[in-house]
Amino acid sequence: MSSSFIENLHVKEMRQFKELNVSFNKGFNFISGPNGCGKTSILAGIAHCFDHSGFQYSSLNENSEFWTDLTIAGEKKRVGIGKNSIQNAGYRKSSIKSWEPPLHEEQRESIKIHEVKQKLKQFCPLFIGTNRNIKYQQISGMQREAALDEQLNRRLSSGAQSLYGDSQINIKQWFVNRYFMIDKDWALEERKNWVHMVNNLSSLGPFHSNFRYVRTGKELEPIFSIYNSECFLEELSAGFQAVLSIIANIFEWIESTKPEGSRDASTAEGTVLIDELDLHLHPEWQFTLRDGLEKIFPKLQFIVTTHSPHLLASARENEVIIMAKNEYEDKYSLEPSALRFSGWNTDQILSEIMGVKSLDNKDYEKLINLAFQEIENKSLAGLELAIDNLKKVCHPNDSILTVLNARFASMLAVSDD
């Protein structure tokens, strides 16, 4: 586990929240609940404490108060920002006031927003919205990459932007200034890398996909293979494109953030925070995702929000944050379930934790109700006819047709005699 990571986040006057406090562990934790809980919402309150100028993104006031709890190389920081610092102006135009410290706790140093870039280099977070589709474009040869304070600067400048925004890298960039790179003597750390990429990349793909990059040609087009197919960077499905801009913007934010020396995925530390992981995923590929970000990225924190009860099933202990929606609620108080979800069924998923009301498929129960009728008037030309249609939408072995087709079968012995 990370020995730098995101603590716990404390929110109140932000958005929907009165007061908002949420922990988190050190490894995974998969943030879920109903539709319009909040989900997002906590990591645009994460990405606030890094920098000012996401606050355009967030409905703010002058009682606003956030911060995050970070351990950084086990040394305790706090940062962000204290009450009476926020000037309203209207909706979405709030800017800063004054400075005020976050709230001060013993052992811990305070770090207010505009002192990060000074203070916190060590710890920059990776912020990946829910824009991953990757548009064709020409690559006509390797780019500078920018210098570690610039990359620095600018991530720290663009967690709520990364989230709401289009602020992702250039995948394909990406993939051919390592093409060009990966030989090169000193890049030892970034050909370590690339073939700790390429060995593992089938672990992320859904089963028997074999998921893998094949070559770069003299055109600098990326060519990757699924299911034995050969396809262009551009031609893989929405699914693919959006695993593989997940762990392309990983693996450039290590390189790109950490000092020399730091940069080795396998070891590398730090908090990674996706909206919507499970977007544009197969539900058999959602099952093994988790565990194939951990083959990679062993020491990274992921903090994620899903709707998938495929990707909380593969959950393990304390690695669910469960969130209710309760309009009479004005705090919220969440931590990691010491549940683990894998021996639950999808249906108990949905409707326990992510707050589903109903999941009955509306004409499959017409077409019960029509049965029993039919059963209770003796009609076997009625009931006949309502397990046909039922046939229609159901499933082969579902146990009330099974039952409904005994009971037509007891009928028609009865009418026989």
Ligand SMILES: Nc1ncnc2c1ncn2[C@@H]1O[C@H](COP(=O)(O)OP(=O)(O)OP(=O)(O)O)[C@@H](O)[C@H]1O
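Residue numbers count along the first chain shown, from 1. Note that the structure is predicted; figures quoted are calculated from it, not measured. Throughout, rigid core stands for the largest set of C-alpha atoms superposing within 1.5 Å between the two forms. What changes on going to the form predicted in complex with the ligand:
Once the rigid core is used as the reference frame, the Cα position of residue 368 differs between these two forms by 2 Å or more. With the core held fixed between these two forms, residue 408 has its Cα displaced by at least 2 Å. After superposition on the rigid core, displacement of the C-alpha of residue 19 between these two forms stays below 2 Å.
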Given for the second form:
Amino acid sequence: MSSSFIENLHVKEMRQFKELNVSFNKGFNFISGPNGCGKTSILAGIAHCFDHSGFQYSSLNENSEFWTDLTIAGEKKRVGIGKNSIQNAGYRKSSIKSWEPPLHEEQRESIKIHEVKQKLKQFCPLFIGTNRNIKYQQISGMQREAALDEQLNRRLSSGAQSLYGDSQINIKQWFVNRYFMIDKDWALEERKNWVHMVNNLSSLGPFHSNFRYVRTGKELEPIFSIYNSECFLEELSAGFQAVLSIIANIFEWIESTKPEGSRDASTAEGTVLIDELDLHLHPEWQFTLRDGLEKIFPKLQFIVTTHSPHLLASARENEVIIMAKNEYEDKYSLEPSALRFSGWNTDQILSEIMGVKSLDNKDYEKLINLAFQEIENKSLAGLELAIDNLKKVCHPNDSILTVLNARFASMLAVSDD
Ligand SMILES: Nc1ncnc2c1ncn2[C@@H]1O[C@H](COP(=O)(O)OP(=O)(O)OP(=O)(O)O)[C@@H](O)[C@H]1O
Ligand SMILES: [Mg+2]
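Could you please show the structure of the form predicted in complex with the ligand, as a counterpart to the form predicted on its own just displayed?
Next comes the full complex, this chain leading.
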């Protein structure tokens, strides 16, 4: 397991949060909760701890304070700012008044946001927002990849922008560059990563899709194959584009922000934060994505938000962070749940974990209630009708349907006596 990761986030007076404390697991973290409860805001809060140029994305004031605790190669660090650092001059106009340090903790180095580029170079998290479609653009050749320092500076000052889709890498250029460089003797790590990606791409796709990279032709259009038919990068369906865009983004980030010698994707460490990981994905894919990501990037920490009960069902112990909307007081203290939900069905996850209340109104629930009422009323005809209607909406092997059929049979037998 990783020795560099985000331990927790502390926030006061940011956006809707009066106070928020979240701790994270070193591996996967799936943040789940209803629309508007503040999932994306957690990711934005982390982004603000590393970069003040994104402050316009959140409303802040002079009482705002926020920091992230990190372990980097075994050393404890705290990065962020304390109270009285910010002045608020209106919507999207918060600025820095003075650099107050975050609350001191014994044996933890305190780093203020403007010191990040100098003191935290070895830790630059990757933020991936919800914009995942790949638009067509013509690539004319290999493009020089910027030097490490330049890339780090760019990444470190665009966390919040990336989260809100205002800054994107050119995935196609990344593929075309690989086509030109991977057989060069100076591209050892890039070649290793390329082979690793190509070999593992199919583990990410849904069963039988046989998702593959095929080749890049002389017109510089990367070609893929799904369900054994070839297609160009931009022709891939939204689900495949979404996954490919995440994977290529992570490879590009590893190769551009880690020093030479630590760019191997199978051992690289660091934190990747993704808003709505399940976006555009078929349920079958949502079940397999966690393990596919782990296979390709086994040492990375993932902090992702999701609305998918299937992703939650794929999570292990200590990987699901459940966030309910606090109606009265915007104070939150969150940590990964020790439970594992793989044995829960989708309805149970939706209602008990994700807080979906309207399930009670579903036809299915209503018809079941009606059927049990008919049993209580001892109405054979009523029960028969309720079962017939239930059959139209439920799975043929539904366990409650089986129970109701048995009750009907026994009521029928009694009435025949
Ligand atoms: N810049 C901002 N300033 C103040 N409050 C904000 C700001 N951005 C968002 N909020 C508040 O935060 C709430 C939660 O927003 P957020 O985007 O974090 O929700 P979410 O859990 O990601 O929801 P969804 O599932 O719909 O993406 C919003 O309803 C809004 O009240
Ligand atoms: Mg959101």
